[in-house]
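Encoded as structure tokens, the following chain is the form predicted alone, with no partner shown.
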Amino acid sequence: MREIDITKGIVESHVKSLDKALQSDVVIVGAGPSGLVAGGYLAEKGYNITMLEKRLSPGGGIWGGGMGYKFVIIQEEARQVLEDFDIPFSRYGDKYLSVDAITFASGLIYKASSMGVNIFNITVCEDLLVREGRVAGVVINNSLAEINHLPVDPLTLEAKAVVDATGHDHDVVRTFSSKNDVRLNTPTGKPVGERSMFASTAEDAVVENTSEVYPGLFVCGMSTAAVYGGYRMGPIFGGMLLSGKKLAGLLEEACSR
């Protein structure tokens, strides 16, 4: 066993994966439930899907369940997505499903990856690549460089479409809107801001507002609440799953343009 062989194996494998990401069909920023679902469905159909997660662990806001109680609730309407991603569940009442948050998060990550999603952790999208009035890719850097405010120049990935799946922070849309004189597809032309909790309304809105907010730039999951002024919903995740499923259809159309 030689240490240099271990290092070469890591470097060469990573470079091969990064090379595949340089020209993606879709780059999804944020590895939460809606992004993982959309990416999984698309990758399974043969699309080149790159996913960027700024934290060490993908999975978004699932891991903590509700206030550290390790279960989340999902509506019956989203059961098919759970079954497609091989996530076990138990019934709770007539309308809900109870899912172990740790199994849920790890299961979505594993299934999306096995479907072909190319996931990079500790990687932040610090800006977008724009060309002739549309988003054409992402500007990326190592998360540690951003956290420590290091003057490290980024790399770029090209894509036919980019998704803001960063959740409450809506990092991608917020940065894009603040840096460019553009009008988004929102009531104000800018991110509206997330409202307080109203679960039933929020669950419907997160699916309804999963959309193309600017040519080549899409939003899904909790990013829709921040961008379109929706309510938050707490530890119920059916809308997130259905948002991802809807997004997969929208992105398939976008990739065929």
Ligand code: 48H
Contents of the next structure:
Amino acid sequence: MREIDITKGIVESHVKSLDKALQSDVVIVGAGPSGLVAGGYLAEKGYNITMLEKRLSPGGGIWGGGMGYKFVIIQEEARQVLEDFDIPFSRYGDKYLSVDAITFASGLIYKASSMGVNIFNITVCEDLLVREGRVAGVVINNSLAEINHLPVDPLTLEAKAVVDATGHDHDVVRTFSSKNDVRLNTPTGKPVGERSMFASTAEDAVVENTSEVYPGLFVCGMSTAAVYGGYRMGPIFGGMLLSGKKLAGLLEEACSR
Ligand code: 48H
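Pass me the form predicted together with this ligand as well; I've looked at the form predicted alone already.
After this comes the whole thing, all chains and molecules, with the earlier chain placed first.
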């Protein structure tokens, strides 16, 4: 056994994955439930899907359940997504399913990556690549450079479409809107800001507002609330799953344009 062979194995495998990501069909920023679902459905159909996650662990806001109580609730309407991603669940009353948060997060990550999503952790999207009035890719960096405020220049990935799946932060849309003189497809032309809790309205709005917010730039999941002014819903996740599923359909259409 030679240590250098282990190192070569890691370096060559990583570079191969990164090379595949350089010209992606779609780059999804954020590996929470909505992004993982959208990415999984698209990768399964043969699209080249790259996912960027700034933390060490993908899974976003799933892991903590509700205030650290380790289950989340999902509406019956989203049952098909759980089945497509092989996530075990139990019935809770007539309308709901309860899912162990740890099984849910790890199951979505495993299934999305086995469907073909190319996930890069410890990788932050710090900016967008913009060309002739449309978003054409992402500007990425190692999260450790960002966390430590190191002056490390980034790299770039091209994509036919980019998704802000960064949750409450709506990091991609926020940065894009603040750095450029652009009008988003929102009532104010800017991110509107998230509202307080009102679960049923919030869940419908997340799916409704899953859309293209600027040419080449899409939003899904919780970032739709911040971008379009939706309410929050707490630890119920059906809207996130259905948003991801809707987004997969929109992106298929966008990639074939
Ligand atoms: C790379 C980034 C960047 C960046 C952030 O928050 P998430 O789980 O996202 P969703 O929208 O799929 O799910 C939301 C859900 O978890 C939730 O918070 C709910 C239902 N809240 C309701 C309520 O009322 O509170 O995941 C987003 C991911 C995270 O893992 C971030 O680390 C990551 O995106 N991320 N990754 N580059 N610039 N910004």
